[in-house]
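Starting off, we have a lone chain in the form predicted alone, written out as structure tokens.
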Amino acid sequence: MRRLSDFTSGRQDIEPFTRDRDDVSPQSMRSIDGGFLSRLLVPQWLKRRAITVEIATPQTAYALGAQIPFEVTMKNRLPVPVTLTTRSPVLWTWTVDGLTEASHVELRDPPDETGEFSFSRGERKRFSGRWTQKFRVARREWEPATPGEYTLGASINVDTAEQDAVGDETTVRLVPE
């Protein structure tokens, strides 16, 4: 039978009742959460006015019946995370002329609750669509749009989305071939 003096007797460099350095992970790296410090602490109204919402087109004028791609690109201006609350579980949206995607019906009946969109510090995200020149005017029928100048527009669909600049509109003209 062995004794205990015998398996640490080699190991004297270990002192008795500590643990190992290995497995130690250094106090400064804990962090908060900051997303739901942001949710404590900043106001609405600041938050809305800390996205910024851009939509651009690589052209402004298109020929009759060619897709219009476009680029929408919102960004968080603070250097804390930012949490918009929306209007419902669809974030955000975007117009042709006010026309909900470019559709005269209603597409979709999002339920009454609402939504939240959320941003790191300093964070861009970018979407992109595009326009098949058509709008929606029953449930199976469009109609092709005609030449003259459009407005394509996106914005996060919160309330007082005018107001709070959480939007973004650039117009394209559409020209006979």
Contents of the next structure:
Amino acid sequence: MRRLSDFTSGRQDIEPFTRDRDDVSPQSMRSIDGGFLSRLLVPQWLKRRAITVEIATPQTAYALGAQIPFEVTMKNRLPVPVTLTTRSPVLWTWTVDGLTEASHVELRDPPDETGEFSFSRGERKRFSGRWTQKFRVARREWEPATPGEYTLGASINVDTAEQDAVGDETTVRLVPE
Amino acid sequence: MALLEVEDLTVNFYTEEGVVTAADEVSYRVERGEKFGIVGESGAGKSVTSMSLMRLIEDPGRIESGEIRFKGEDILEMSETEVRELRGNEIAMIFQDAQTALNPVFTVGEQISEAIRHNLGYDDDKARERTIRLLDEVGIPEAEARYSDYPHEFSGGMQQRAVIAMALSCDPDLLIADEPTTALDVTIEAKILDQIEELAEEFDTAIQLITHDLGVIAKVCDRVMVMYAGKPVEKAAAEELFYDPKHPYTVGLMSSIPRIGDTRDRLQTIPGTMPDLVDVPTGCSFHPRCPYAEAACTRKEPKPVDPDTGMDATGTDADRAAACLAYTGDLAGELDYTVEVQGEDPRLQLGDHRE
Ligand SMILES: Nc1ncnc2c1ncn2[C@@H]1O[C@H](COP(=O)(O)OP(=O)(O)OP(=O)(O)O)[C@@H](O)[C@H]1O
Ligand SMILES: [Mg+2]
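Could I see the form predicted together with the partner chain next, after the form predicted alone?
Up next: the whole complex, starting with the chain shown before.
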């Protein structure tokens, strides 16, 4: 995933915006909501790069069968509110080896409409989850994972081509006791 | 045809934390004039299920699938106008925070009269007459004088009674009462439940009563559905539920049974808490708290089945259902609890013989 250092080049892109903002009188500023302003002025590609996603687990190795807690941190690096348009009302997902919510079966059938994931200026959001070391193999059935290495991922639900920009991965090893 | 048939209702909330399935393939029915109870811990999906009947689920929630047939017609397919026609007229609802149903700037009597004029087409005098009779019936003393009081001049219990009067004013076929008495003190709670019952009988109104209190169910209901983590885990006639509970969660709910008004947290006896619905356990959602859980319970999600035959009982017709692997031959052990009836008291105590 992209780290902060990638972003320094983007700074110039923000500057004109900041200037724009200064031009607006405080009076009229109050009547324009920030989300609207950012939708208007911050291009989509920049908004995607503005949001960083990180997934982390407390340990890198776990005993077979143990619960694996993970924490997903998302941060808006821009000093303005940013709203990402997601492919469905599902705003973000976590995966194990690329399988959404560690499931081999499609669990969600979200409405056929886009969603909006909003971040206030500089906002950091934290979500915690856990993988129970099981894969869902049918609507009502799960199977335990075997020892080995697995990749946990989290990404915001934007177009696949852009997902790398707003996603992160980490690996864990499951070891027999 | 039952008055109300809910089939496979699924409601999701698309939150930032994740997708919350607050009602997960919920099916049940309410017959005409019947008193049907929905019981479960906070967050089980009782209100979401009830709000769905009135199509009152708000963003980020979506009624995603299922049918809600009222007198055979699917509410989910109706136009907004048709649904509005239904609300407050054929289906009335008393909310959890019932007092907010009263508008502070109009007198209590005026509000009820207005509802009657609007829904039943009565003229002013007749509506006033009916309102006073209703206020009297729900136990408001000096109803005629109280007609012109503002809501703030009523005590909490009286406000609640006024809300009940308003809900019943249009002679609904179905009254949805979502924890109508939780905000009240115990003596009033019992009285108000009596009144709801009496009035429902008098007007031949069916009631869907939502509560976290099995004592209330025992007092009022004919049939019951127990919900856990958005799913129906047991369905039974009220009496059967008390004398022969089939789901370990129901057993847990009962082990510190419900006296009306008992202020103890009744679910303390089941260790743990209900899962966060964005992170529901694999297999049976109740397994982390279940004293009878086995490995299978972490790997297979039980369907509602007839506990005697193990046959599928997911539909609206099922009168007896429990969603536990014990009834599908998937468990090695047995659920060995017994229910003891103490004396004349219809309340039950539970003996867990495992310890
Ligand atoms: N507006 C909402 N936004 C997000 N999630 C919601 C919303 N309303 C309900 N939920 C989710 O739906 C679940 C079920 O809520 P519901 O209000 O139906 O519970 P309940 O059984 O009525 O509980 P209580 O006894 O506390 O009234 C909750 O756990 C919550 O996670
Ligand atoms: Mg509720």
